[in-house]
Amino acid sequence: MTAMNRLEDLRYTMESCNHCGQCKWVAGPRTTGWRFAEICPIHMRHHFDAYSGQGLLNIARELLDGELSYEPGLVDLIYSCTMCGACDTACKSIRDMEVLDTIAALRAHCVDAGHGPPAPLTRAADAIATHGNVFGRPRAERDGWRHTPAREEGGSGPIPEPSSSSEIAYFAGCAACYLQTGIARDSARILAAGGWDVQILGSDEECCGRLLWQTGQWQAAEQQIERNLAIFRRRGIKTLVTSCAECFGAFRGIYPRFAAVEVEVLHISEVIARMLREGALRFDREVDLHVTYHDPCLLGRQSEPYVPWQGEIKSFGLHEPPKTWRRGHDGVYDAPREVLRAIPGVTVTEMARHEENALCCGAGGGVAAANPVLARWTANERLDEAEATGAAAIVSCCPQCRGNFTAALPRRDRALDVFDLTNLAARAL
């Protein structure tokens, strides 16, 4: 199916949108306040209708209709878009209609016109077809993480030696194999520790795709993704264990779009909270500090299973059969939480805007390659909001977010650290 044709099949979507501008605030209910009750990053940064899910709604139905043509500025627009999902939840609080399928849809139509994307992701979906990451670093070092301790690893003593015959892998992800290896590093203890025998892919492992996808590169992501299902039949894998959200958020999310998926997928937060329940890991060293947690997009309101669906739309929206909607409020909220209280000396106080009404890190939706200012300006609005709780860090289950907030820190005035949580439930082993 052409992006030409999945456009069209979501114009129920483009026609039904009549400008009420939620997909720009938090819902009413869940507002605390004037300061942090926007929800869009672009519409915040820009103060401009076509900067917002509304906006680009109204720029795909014009394509489509062929009242607008691509310029150079237009394009810069479509791929100005994090891809948070926070604009769909905020609709779907009201009505039932797909705003991020049809912004990623409008990228794809954007990819098959020739008009997209961006040089920095085009370089990137080069690296992940020729190197499997994207990054473009070697395959052969994608395990490196197993033998090179990192700064920013919470736990200590050696890595154990990975399973050969384990139905069971770690997927680690491109940031945590070649950028914050710590991630991995503490990961892979905290699975040993709770007595999880797992496989470790090394250079079988690649890229999940998700930028791919995001990014409207659909061909590229399709074969990205039928080669790491190969790999998991191949391994004997039948559940799937990641710490990066975004490895998560694309198996549940994404990879069900092209694919059936055969394993089961958990984040390395929900394994955590089940060894504590069920006695398998204890926490007996305190960490003494006040947190406040930041939901990551794909492992909050874009993590809940993706159901393809095809049928009827009809008067008043009724769709035949019904579908299943994702509408943000089944993402994996509870899990990070329960590990962070479970921390002997954490305390965790919540931003104002938390679990589906999140606001985005800043660095989805491959903004951060192409777009890095904004990315970091979007880092600091979420940055202001961790501070105004109180908190001395901020803590992620997002190598990307990790990465983002890091980034963002230099130019601020006030230090505040940023964990990954595997970073801090290490540490209390």
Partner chain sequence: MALAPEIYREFEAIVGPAYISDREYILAALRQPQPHSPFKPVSPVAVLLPETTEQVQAIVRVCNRHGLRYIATVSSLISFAYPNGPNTIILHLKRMNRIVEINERDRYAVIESGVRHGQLRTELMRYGLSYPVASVGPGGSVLANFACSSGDNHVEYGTSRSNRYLAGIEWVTPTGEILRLGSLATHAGWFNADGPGPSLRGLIKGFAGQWGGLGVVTRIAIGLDAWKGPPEMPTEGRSPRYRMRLPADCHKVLIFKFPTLDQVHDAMQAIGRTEIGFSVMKYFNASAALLATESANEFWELWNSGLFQRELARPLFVYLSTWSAEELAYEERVLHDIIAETGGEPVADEVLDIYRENMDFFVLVGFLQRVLRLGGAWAPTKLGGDSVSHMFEVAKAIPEFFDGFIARGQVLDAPDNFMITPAEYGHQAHIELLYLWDRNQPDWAEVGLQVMRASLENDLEHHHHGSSPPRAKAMLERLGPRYSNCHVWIERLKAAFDPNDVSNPMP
Contents of the next structure:
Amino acid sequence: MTAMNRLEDLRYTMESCNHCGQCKWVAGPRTTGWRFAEICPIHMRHHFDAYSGQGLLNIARELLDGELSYEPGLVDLIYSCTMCGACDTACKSIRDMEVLDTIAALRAHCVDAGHGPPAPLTRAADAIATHGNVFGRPRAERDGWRHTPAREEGGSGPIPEPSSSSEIAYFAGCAACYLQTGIARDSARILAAGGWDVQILGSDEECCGRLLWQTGQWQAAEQQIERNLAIFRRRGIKTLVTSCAECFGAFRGIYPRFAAVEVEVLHISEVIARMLREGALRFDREVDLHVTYHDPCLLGRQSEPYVPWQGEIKSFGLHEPPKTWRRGHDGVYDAPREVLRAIPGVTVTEMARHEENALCCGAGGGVAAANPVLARWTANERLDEAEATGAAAIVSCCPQCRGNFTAALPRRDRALDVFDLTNLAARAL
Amino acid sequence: MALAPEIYREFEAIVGPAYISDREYILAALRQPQPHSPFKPVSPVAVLLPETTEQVQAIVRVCNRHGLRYIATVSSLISFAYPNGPNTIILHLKRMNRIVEINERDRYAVIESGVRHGQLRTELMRYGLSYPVASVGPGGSVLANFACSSGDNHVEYGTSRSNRYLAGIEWVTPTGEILRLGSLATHAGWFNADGPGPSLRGLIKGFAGQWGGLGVVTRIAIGLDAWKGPPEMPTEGRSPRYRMRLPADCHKVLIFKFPTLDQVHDAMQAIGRTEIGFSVMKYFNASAALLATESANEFWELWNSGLFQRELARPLFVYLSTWSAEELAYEERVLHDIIAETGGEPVADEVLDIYRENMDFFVLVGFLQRVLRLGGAWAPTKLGGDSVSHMFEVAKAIPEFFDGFIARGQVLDAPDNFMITPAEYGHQAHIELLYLWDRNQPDWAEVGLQVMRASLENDLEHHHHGSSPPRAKAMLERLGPRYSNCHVWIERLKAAFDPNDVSNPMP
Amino acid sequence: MRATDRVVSLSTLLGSDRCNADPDTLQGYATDSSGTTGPTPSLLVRPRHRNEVIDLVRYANAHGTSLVPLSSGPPHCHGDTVPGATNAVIVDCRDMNRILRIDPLNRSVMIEPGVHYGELVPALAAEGLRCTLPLAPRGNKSVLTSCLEREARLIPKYQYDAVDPLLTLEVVYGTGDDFRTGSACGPGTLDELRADKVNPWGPGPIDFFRLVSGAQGTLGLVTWANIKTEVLPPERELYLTPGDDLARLIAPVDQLLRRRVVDECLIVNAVTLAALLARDGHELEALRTALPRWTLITGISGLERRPRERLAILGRYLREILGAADLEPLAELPGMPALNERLGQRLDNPCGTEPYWKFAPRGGCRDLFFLTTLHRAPQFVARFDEFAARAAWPVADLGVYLQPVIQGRGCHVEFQLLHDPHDAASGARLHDLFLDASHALHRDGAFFSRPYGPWAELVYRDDPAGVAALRKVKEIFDPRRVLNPGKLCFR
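For the form predicted together with its partner chain instead of the form predicted alone, what are the coordinates?
Then the entire complex follows, led off by the chain already shown.
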């Protein structure tokens, strides 16, 4: 690891917390009223301060100092956090603290101490190590999506043949390869329609390793990252396009912690927006739909490039050398909205919590696997907010979000459609 | 020390198993040392999350029966929210978070303790209503601020301190009786907090609040003012670079600088007499620099440039907020008359633009906690109130005790980092000196208290009312005799209402 | 202790010229214009200084003597100065009548309890200041008592809570200890302290000044108070807006106060306005019949700089807001003699003439008043009208005064029952009407925040927890219960 990511490196953050509570709330200037003002899913669910960015900092400090033992329930609490980074962005609107990095380091600390992660996440790590994907599905089926139509796909044309020589690669990610293959299929269609000739990694593609990092399994994460970077080098990839927000966020925000990333990483929404601006792509078909857009955490506030920092925090918080902060300001927020608004017939209404203040879908950080009840609960909160806009559908840019929302739908009174951006865009082609 | 199982079960029966915990890892979030102090608070023995006034009452009665101390809190930013002795439970009132009523016609809102400024202020904007939002940040509890802590704010010139706006109080006394004060006492509604007869709300809050030391305030009504801005926050940009401009025809920020504090004083007094403006302040300069920057490094760059020391050493911030462009123009003419007479001049545009671009400074003060950024070791002192004139007199004496700390490098070199805010068009004023010190210094643990003590001694020496006696037994007993023996009456009232001394006993 | 011994002791303490044991004089204190009666006090004393008040209270503690404070001249109207216990000593503070300090810069005045509106208003005007007045108070009304008792004032804009404009005060508690509130508390003695004593809150976590407000002298005797004053506007315009429908007239008042357009703001019926303005009985009747049923009185002011510009803007707002409700603010009421100037005089000054304007029409006046919200006020007026009609109370003898308070977030509603105090039949009717209506209005949600006489039982009956709390407070500040016993819930 290249930078100060271990728990002991983050003592300044742990000791700086004033318990101001901002980590639990939408930024003041973006608050819209009583409803939808909270931002931390686990705090909304449990209310105890321990379930929040602040609480996790406090727990981390006591564990680090040996003041707290691993009594039953502690590890579950630590792994209930979706690692959505809302606390981090909220805190960084006012402070120079690394809340999310501390939570990640806390999990790694648990793992190092032999107290984590919960079993489903260990199994996921094993699956990645064995099969290259979190689901434990055969590696050979990785590009099966190219051959089998999917229910959710919006496009109808054939899937273009991949290039073998392009320096651009489409990285579908585990979920789009195995579960929501329509996203991969529509992404491929869109890229082709826009004139982009791309490589498909096929069985060379492996899990991005995001889950391993988020769940504290850093040794495995490092190996996975090295493996992927080697593949990219070997295949001469200069630009990587992802349709998965989590892969995208991993390449931008996690990989640089372990190694230099020499490829340009783009999210498909950025690519489509660029194609639309340049006239390379046109939406000809009308899609009559009122939607609201859900910002995936790793595409939005967590997608700013991570710049390793090694230095000293001197008097009065002066960081030497100066540090490049990731405050959530420059995430990918505009591109998906630009794409949606370009689709004829689509109207977009924002949710109260949006962009850097968006509420997590509930699936992140390994919670979907380790604590599915909590994941569904959070999804419901978000779907309530989506419904409050009057929209008929919620659109995201991440198969994890889509999957978690879809899983929450059957128990709801109102049927809200859930789309990935690529599905809608492909429908408009 | 752990909570006895039978008491745990009593509490559990009141709030339900999901809303009580005595797990160490849950309590870890309630016993951390504040960045300004090396001392770790005593751990509470349990935390409870009641949902109703009746649950609070039942909990309080159990506490009295078993001699358990309790502290009611919401956001817990202040050290009084943490136990200072054994056998203490925390009542976290976050689930009591309902806006019970917004009475648009009669201009009051009834809220529970867990409602935050960010929520209420923005909710009220839709009704064209507002209230003075305390300078605590949007996550602060409105109720705590109005009824339990202090309550100064950036617009108190055109409004007042928050306790003036209390219109009704529901209070669980330290022994567990539910009292409803003011018009609520006779079921007449939530519009008036004083009476019948002697106003018992005087027990709940004075210059500062009881900080949980006299039972639990579970609901309050607050009076509302008209809001002259739009129904939603006109925020632009993304965190941390938000911008908020209010309509220019009726909202304008002007900042002037003066050669001397006396001239600032004269201008402030003259403005008050004309009743123009909505906010008038001599604001902090280092804090202003912290609010204006996004990181400690940016702060240092700005601070080392000397711009804020030059422009904002003796500033007068004025925010004009009117119902028409015509009125705005009139107020501006009056203001310029006064500034010309008193010898002020506009500050540099690069400073003024910060506030013109972000009028949230006068609305929610969403970034207030930035003042904590430099490592978090900070404290306010003075925190007194009297006339505008007296507050300036107090301010002029600050260097006598403060310069030494600066010279010794114990605190940030920011001698002008104090605020004087008039209230009620200048009928009173509030002073606050904010000082920051560095945790990397060997004596950092002592600095906070040393400055505070020196400040109090300075007040005593000059007979300045620069502070109201603080909530600490030793200090109160030392200062009380010089302050009309207030300690005697405060202690007697505490003993009468909290005979078991279980409601957040004074440290 | 025998009465004669008491006279001797207190004469020693205060000087014999400060004690009055004249039976006829004392008999006069056994009742007041409200019809409240009590035991005849045994002595009247007139302290001049705080130390004498302290001595008195200590004496009372030592001998179990009841002290009944008063600071206003007669007539007394609420029963609060009528002894509730035998052998009481009336503590008449009218000789503590110094204006201790006028602070024009910080806009406050420090006064002793015996300073009356009649003295204070001109003294402040000489310094370019004014205090916010109740509606034409008696010239001999104690300013301090008026503020302590939270009397409604004409300018709601300047009132931020019910205790405003009271700032700080010095009190001698029932224990004999003296105390100063807010920023007057210290550090140091009053002479040493350099504060201007205008911060009302505290010291510390308790608003001590609130505890003695509305207490009718049952917790402490206030020996001076600092009161908030305002700049006397160089320009002021008064407007009269007539209306038949009270609810319609009151609706725009809320807007006027929300926007802080007006200073003076009140609504009166024809009876009250006539009583205020009439110079004699003939004019009274003429005015009463000629005046509109209701009149909204509003004042706008131009302050120190560019006053005409301010007046022009506020005048426009006033016309716009009232115009939107199809109402028109008028300088003079149509067909009426020039009233504006006379009304201005009435609102700006205490009533210096005898009899007091409320008593002039019939010789007596019993006020029934309470607080409610602005929008509920018309319902209460209608409800009271039902009772008045049932009691066959003449419309001509029923004044109504609505005073928005606290920036319009409340409304003082006052029914002035004009009566002939020598007419026994009328007195009985008055008594019944007063009690019946009070009970009904209380049940309907009227807030009797200043529970004088029979209202005390009314409000405290519903609030046992509040009574218990008040008694704890009483036990601390007046454990021997020497101060005005029998009042409020301290029976």
